[in-house]
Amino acid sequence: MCLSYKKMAAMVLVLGSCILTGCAKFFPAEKQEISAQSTSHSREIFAMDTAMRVTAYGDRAKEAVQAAEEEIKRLDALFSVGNASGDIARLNENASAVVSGETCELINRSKELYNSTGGALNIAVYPLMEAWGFTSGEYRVPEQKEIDAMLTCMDVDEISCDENTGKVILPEGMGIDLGAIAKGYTSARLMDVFVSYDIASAIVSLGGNVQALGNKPDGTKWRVAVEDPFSEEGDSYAGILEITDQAVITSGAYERYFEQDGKRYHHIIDPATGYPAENGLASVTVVSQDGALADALSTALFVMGKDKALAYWKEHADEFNVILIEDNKDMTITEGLQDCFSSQNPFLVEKKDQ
């Protein structure tokens, strides 16, 4: 039997709606040689619950960047579960909600993410989340029989959004977040924003999540730095990769984790067995023209472990390349990434058809 969804979360205190957390940077070494080439203008901005950046080149930087900043904050209060008042909240408390079209389009999507990945991508997971404390960092390891009945509750298939009515109904005992989708959609949703006000060069840093409008000012590409996944300061780099008009967003066990009686648990839930992926990955970087699907395949590779997240990758190959690296420091990259990427460490290239 599932635990009631309502009654779950009254035993921990629910502060905020980002649940994942994407580790591509700007690369530094870019602000000082762009600045002066361009009329620009950038933000520094607070949402989803992490600090973002915004920067758009043009005539009109300044007017598109405060466009950009009301976009975010929009999209925030929609898509957190922690506003009252926005649509994932309601629907939560309430079981069923009539919401706006944007989150009917990303509850079925992720439904076909769902499918597609096998259950790795998972937006039911929340209630786990919850329980293990990475929603407001009282953090506990589960008793098993808590895990076991929350599994029972994240058939995303069972989810009915209807798009004609934005009519959302879940199944009983069922908690959902999109925060596994909704910081990548955003970075999408701010490259429109740009366009309609005539910008051809922006970037823009989602708390990471890092995703680029056309080239820098001067013609070349942007360079984003993929973050060392076992650098304990967090100031080096596995390697640089060179973008135009894509996201380059990462997940990886070191972004937020507790340790207990000796053992170490992440945040990226495994939807199969309740408990932080074990699969031999400690982060995985996807490279997509699409910033929601970047979002969304860079936690379900990483639950999916690499061979499979590299038989996914051949399956869909024409729609994002990703970066590897393992728990050992084996890093792998798929061809598509061959000319932009750069690493001072040693890398395999797979091959689509190998």
The other form holds:
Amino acid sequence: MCLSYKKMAAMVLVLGSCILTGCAKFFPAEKQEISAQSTSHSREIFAMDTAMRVTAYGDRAKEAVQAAEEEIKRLDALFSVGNASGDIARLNENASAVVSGETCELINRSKELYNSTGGALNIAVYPLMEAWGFTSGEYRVPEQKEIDAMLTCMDVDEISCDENTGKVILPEGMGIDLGAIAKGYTSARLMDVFVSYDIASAIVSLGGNVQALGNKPDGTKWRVAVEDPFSEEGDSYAGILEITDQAVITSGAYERYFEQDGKRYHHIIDPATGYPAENGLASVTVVSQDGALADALSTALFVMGKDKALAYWKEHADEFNVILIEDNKDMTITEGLQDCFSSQNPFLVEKKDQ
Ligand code: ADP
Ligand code: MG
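I would like to compare: after the form predicted alone, may I see the structure of the form predicted in complex with adenosine-5'-diphosphate?
In what comes next, the whole complex appears, and the chain from above leads the way.
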């Protein structure tokens, strides 16, 4: 049995030859640069079970990066399933709890997306994640009867979450996990933190999930590399996105998996079957101004498969764009990315009205 835990799904290319990833080999843990153009401050942080890098430009960059780290740690404590005093762990333990306004907001957002994605985004996957061993590292293929029993406790509509009182009640047998949306919510919050420090230019990579504020300090767009899901070392990319004020978030079967009896089982669960989603997609990269949405949809569209994902995009084309890479290596981008995506590989462009 082997495990891959490749969280560097996207790389950020900044400042010409300088490559920024979440990986320590390129950068020291903390870095301050002062040039004629701008002061920058950059820090590596390990949180939410992944390597992160936060970079801000401007006079108050150091203070802003410090505040960003505190915000990441605060949200990690709130949402982590493993932190006994956090909102989600208390809820899973007691089936009801009074939680923070932010947790309530995120649960209600997840409920809306559960409905709009036809159940593909389902935060009630937590018991399944445990059964498959993704929470403990003790990987196994659960018995069908275990899976069948869990599938009966996954109706997210039944979660009651009162935004006035903060009281959340889970139906019997349900456990929740915000893993599909929490990092995107966090990167979006970091943009607000930066703005509160008068920062106009910043970029974060939370385990490969990238979100950028403004443009690079020289006024050009941020260049974000979308990882090639077939790359063995995780060091080649499928294309480059040029973005301003957007999140670029990827979900892929290659990010975290184990193998048993020659078969690979990854960490994105199809809530219809209780098994890892297998709908012909190798990775889904969502580009949106809304980080939480981009994260939730990268997971949900991966579950849906190409046809349903593109149909969903056509209904919500004003909210996001997407790059779909199939198991057979075919690549499709939606038309909003036409002018900001480049690749050495061929790709098809999906039009809204086609
Ligand atoms: P990552 O967090 O690895 O970058 P994702 O954003 O796709 O990747 O989130 C995967 C995580 O979301 C899983 O580790 C699990 O906690 C949770 N999850 C798995 N399947 C689903 C699903 N269908 N709906 C909601 N959450 C899911
Ligand atoms: Mg996600």
